[in-house]
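This document starts with one chain, in the form predicted on its own, laid out as structure tokens.
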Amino acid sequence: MSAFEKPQIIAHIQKGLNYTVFDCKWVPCSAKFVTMGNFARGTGVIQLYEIQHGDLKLLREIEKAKPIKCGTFGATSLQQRYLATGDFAGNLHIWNLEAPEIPVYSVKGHKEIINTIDGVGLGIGEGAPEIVTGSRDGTVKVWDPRQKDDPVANMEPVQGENKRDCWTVAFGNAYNQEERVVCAGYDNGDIKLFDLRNMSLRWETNIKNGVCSLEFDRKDISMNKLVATSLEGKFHVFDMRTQHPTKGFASVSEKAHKSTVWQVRHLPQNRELFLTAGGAGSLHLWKYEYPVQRSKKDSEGVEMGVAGSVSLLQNVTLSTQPISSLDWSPDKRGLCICSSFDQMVRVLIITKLHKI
């Protein structure tokens, strides 16, 4: 591919806050999104915002109690279109943008800062809406907006184990009313599939450094991959159509950043293609290919999984701070947001992606 024929990334908009942010958000079907972090005096902010005219427009700020590090849509229908975020003490709050003053649903969800959100259901994947948290505290709790006080599932470490800081969490196999599963990321490096059908560990492995981010690349179809990223710098990207009895799921890793890969999110329209955001400001745009057969059986006749490749479509170094959230438009192929610890929230354009 010629560089006239790449992707190319462009900062569009870039905006300078004065707080540190941890996650921003499109609001479904919109030009608007939303900011979440946390004031210098200690406060939660939540910023909804609209590109007008290639500019920026401050439609609300909304201040609460506690910092908040993280937030989702995933669970709200597209004519609620409710905030679900998880805060430092550990609360579990649902928003209507337009009556904010009292949280829709509320819960102490943990005991220590919810590190991590994910929603399915309504808008997204077929089944009941459904919030997934993981916590500083060792567990990770799936919720039932219409259910109170009690989460619908808890996965925490057993009697006299380790708990082990989940940096991520990620839903995924929803393609009918009963499979659904949640994919939950460590900072020892274990990754831990629950299958939330039959509420059992399916699977789990270690990638050695700290997960940061966990993604399928679809959450509403039969699991087909998941991309883990890691600490030194590496991500992995696991076939997850074949299981094998003892092997696990077939991967492949690439070591894509000099730092720390922060996020990874797949392009909501083409499912090949992910962005990965790395700790010194840069962003990665991937490419993977499937190989000519994505089975093949062992010397005992198994089924086992033969994993792809990823090639690397561009690059570009935004910032000099870690890139701490990334969030593609649902809607609109090729705009992005990302937000970094300079205090920055930038809209990119990446062009060019329906040729690919």
Second form
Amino acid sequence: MSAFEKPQIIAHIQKGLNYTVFDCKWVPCSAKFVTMGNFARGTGVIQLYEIQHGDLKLLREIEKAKPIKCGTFGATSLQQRYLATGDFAGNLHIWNLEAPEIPVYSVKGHKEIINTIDGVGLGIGEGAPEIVTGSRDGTVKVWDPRQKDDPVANMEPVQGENKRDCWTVAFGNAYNQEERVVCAGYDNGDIKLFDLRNMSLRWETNIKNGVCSLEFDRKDISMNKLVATSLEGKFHVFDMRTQHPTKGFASVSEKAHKSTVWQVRHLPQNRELFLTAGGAGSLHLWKYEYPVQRSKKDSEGVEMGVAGSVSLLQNVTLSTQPISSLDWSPDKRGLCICSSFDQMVRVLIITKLHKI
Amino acid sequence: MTTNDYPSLWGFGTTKTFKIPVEHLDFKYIEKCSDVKHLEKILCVLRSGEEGYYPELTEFCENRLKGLAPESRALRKDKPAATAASFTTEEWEKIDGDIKSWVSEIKKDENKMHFHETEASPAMQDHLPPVRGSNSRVHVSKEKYSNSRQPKKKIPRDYAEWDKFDVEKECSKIDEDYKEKTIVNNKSHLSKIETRIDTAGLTEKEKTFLATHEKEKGNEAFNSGDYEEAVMYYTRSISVLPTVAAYNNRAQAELKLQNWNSAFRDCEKVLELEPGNLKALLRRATTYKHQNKLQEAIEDLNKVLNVEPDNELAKKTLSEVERDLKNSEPASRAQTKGKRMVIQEIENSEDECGKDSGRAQEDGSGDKKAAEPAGPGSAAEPRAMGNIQKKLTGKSEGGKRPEKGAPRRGRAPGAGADKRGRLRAPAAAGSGRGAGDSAAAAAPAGPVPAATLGPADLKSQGNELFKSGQFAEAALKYSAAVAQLEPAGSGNAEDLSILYSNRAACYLKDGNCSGCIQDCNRALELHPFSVKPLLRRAMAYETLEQYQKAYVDYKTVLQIDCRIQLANDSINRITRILMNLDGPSWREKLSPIPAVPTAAHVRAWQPVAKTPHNQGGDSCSRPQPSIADEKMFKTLKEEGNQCVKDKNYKDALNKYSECLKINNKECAIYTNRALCYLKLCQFEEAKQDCDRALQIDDGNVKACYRRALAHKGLKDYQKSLNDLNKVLLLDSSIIEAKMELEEVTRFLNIKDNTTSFNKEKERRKIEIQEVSEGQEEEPGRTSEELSTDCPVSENGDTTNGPPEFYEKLPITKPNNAYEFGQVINAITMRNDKEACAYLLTITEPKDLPVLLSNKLEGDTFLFLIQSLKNNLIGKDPSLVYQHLLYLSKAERFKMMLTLISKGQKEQIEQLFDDLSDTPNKHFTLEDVQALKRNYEL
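Having seen the form predicted on its own, please provide the structure of the form predicted together with its partner chain.
Following is the full complex, with the preceding chain placed first.
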């Protein structure tokens, strides 16, 4: 691939913010996105921006009592587009951005900060709309907006065992109405895969370093790949199609960044491409390539997966501060936003993605 | 003592970080080193600068590493994000424009969505699955093994419990082997994916989004080799919103899964939605190929190659298909030799199949009897031509072979149509006929019980033999048929003619040229001006080196149908030969080329479906429409032709336009339509049609001629002239074209004049109206003339008198040479001697040399003389004398005198005689004599 054929990462629009931004998400079917964070005065903020004439226009600013750590549009229809957020106090809220004064849904889900949130159903993925939250209190809870107060599933360590901080959660395998899994990553490097249909722990592993971010390449297909990024600059790609009874899922790992890999996000239009965001303000664009045979028989004749390889397509450094969040536009291929701890939000364009 | 043992002796030591000997940090070492790991370490040390800063060495090391391992992590560098400046202006405009247009588009969509927001939501809610664990109804079925879990569901659980649940599940499915389960896991999800998506309550935008999303999932699955999954997702995408892309992609996935039928259906669907979709054609060709429908495969591939001649895949597949055809050929040939009767038998059954399936087998034996005259002859044609001229190209080979493929395909239709099926079929048929056949199979091709067969059967047998290369035997069959038919007399002239023509083809093949010529003669006697016997006779003549006769025959063929490539080529070749033999006057030695009656012309237009086969090599490259279309096409065309004959041009126009919708590759339709347009005076359209016809066939005389007429109608005389010249270049015998040419040239001149005239008048603001009136008449006249040029015109007498249409030229006294020149030109053009005389009377004789300046030419001079002689001499002889005197003083006078002919001189002499005879006081006889000497008389 020549230099010109390579995808280029363009910092299209940059905007400085007056608060610490933790998360940013595209509003589906629009040129708008929300940023979430906390003001220095200790309150939470949600801002709604729109791209207008090559610049960002602030459409709405919503201030809330508690700093907001994370948000998702995953469990809402395109017609509603409600934003689900998790805050520092462990509250899960669902907001109608048109009328944000009172939340559509509200629950005190966790005792501590909600680090991470993900949603599935209605928009993308089959089945009921569900939101999963992971918290410092060590629990992972699944919520259905139609059920008040109580989670529909709750995953927590046995009493007495020390509670690990859950840093990341992700839905997957939602290819029909019944199937669904939740994958959770913890500060000690544990990755646990919960099967929501059978209410069972399907698989667990440890990648030695804290798991900062987890994502399935797609939520709404039979689990295909899972990327897990870690504190020490490595990430792992698991082939989730073939599970060996003892060896689990095959994986490939790659040392990408010099420091923590904070985020991984797959291109919604092509699951083999993903972007990782590093602690030193760098972005790496990767491509996963499948092996010739995705599974083989081990010595006992049991199927086991074969991992493929990853190749770096492009890398850039955007700032000196860590990039805290990253989101691809679900509507426009190659359009991406990211927020970093230097209180900046950037709109990125990544070119030539359709050629890969 | 080595450096390795005592590195310190040399005073270098090692680096701090990796303990690399310092001397490794050296150009020579790095150049030789091929250990990537080691190089990475060196690079790391160099970059760290702990041993000093060596930018060139670092770069050298990087390059070396790049050469060895381009993917090496050590080479990754931090780069700033690209900005607008990193791109060229165009690139950036593209990127930026793309985003901007997307933003504005998505905003529009978003606004639309808001509109729907309130109404659609309730419907969505109905289709949602119940809340997990809270709706007991769903859990009823699960309770068998999750009873204990039910009450606990809202209570926090620990990991141990999670594990326990797993165990429970295992217990409940005790008969299920865990290992097996994981294996099944690979594909099991497929059956659980719903193939339809419930789109109730979704807005259009959401549907599009969903369909695209599902298609993307399909694409990804396809790319990772999960074709079944891909098919599933494409199906889902189609269930939401059927798109060409989804169908097309599904076809591809089905191809990978070798589900030829499903793939075929999808391709058909695509082609229905978007006719001419190349991918779909290509994929359908692949399905055909695998279903052994090689003929159709070739057709599709040719369609693709017509549009994209460089399509590698199409080329590859085409060559594969052609190879398949060739491979299967020897087998069938052997069969034909061995058991003719059996094959015959199969052929009959195949007839039914052919009819049942209603397939386009126009060249296959399935339709042979129905298609009669064209069928067998056309099948024979390419072969015959190829052999004679030793020009059997790959293409004509390809064109011919499919004809064999078609019947074979028919033999075992539906049964997978593989070789085995084919071989079994004759065997089955054989056993049906009794044991005697097994002997017949081994025996050489014995004569068939010919007496019992009718001429039609004999003929089809002959055709079959011909196709399998048994020319002598085929000739025998035809002879038998002829013998049967001949006594029947003229009633069977048509059939007889075909039989003769076919037998001629056999003779031609066997090198019996005189026999061929004889048969052709007979065929032509029975049915004059039929193309095939003419062509065959031409080829036979050519082989016998009787080039003149061959030329005449080819020429006749071209008169009947000018599109026959073979004839065109042969004409060119023979012309060259004849010119070498007979010199430039070779044409004079030719016997006259018979004029082909127009009836034959018209007929030649009709057989669209047949002509492709006449054209040998062309036939395979021309996409053939399906049979229904073809029939439609034919009838439409015939109706169109009929309308033309009835002078109902509007209807004809519509018919031809319909034709073009079915097949836009047919040259004749364009030329015919152009004719209609011409008739309707829609010159622009006519011109366009001719252009298209010429795009298809560059040497189409008709198109060229009609374009000339169209140009003429559009008053674009120059172009008209060019086209006419081209026509005459192509065929110098077209008289109409010559006439047109003359006329157009004249117009061209007049136009030049009138325009300049116009200018002049405008400047003076006199009598503009008159001039413009003269112009106005032009279109009317040209269209009238047009109708006379066309074969089916009614009034032919308007052409003859262009002058009549002009008003009397307004003539004023010219002030300078230019004006005089304009006037005199106009006058000469109209041959208006009166005007000339008038001009001469108002012109001062002594101005004449100035006015003529250096423009005195033979024509003008003569014209002046004539008008002096005819119109002026009686009125004013002295003026005539004066004019003659001053004329002789004009610039180019001497030169001009040398150029004029004897007859012209006589005219001048007459003028002088007249002058001498008229007595006048202004000049004496001597003066006239002197002047006469000036005129070298």
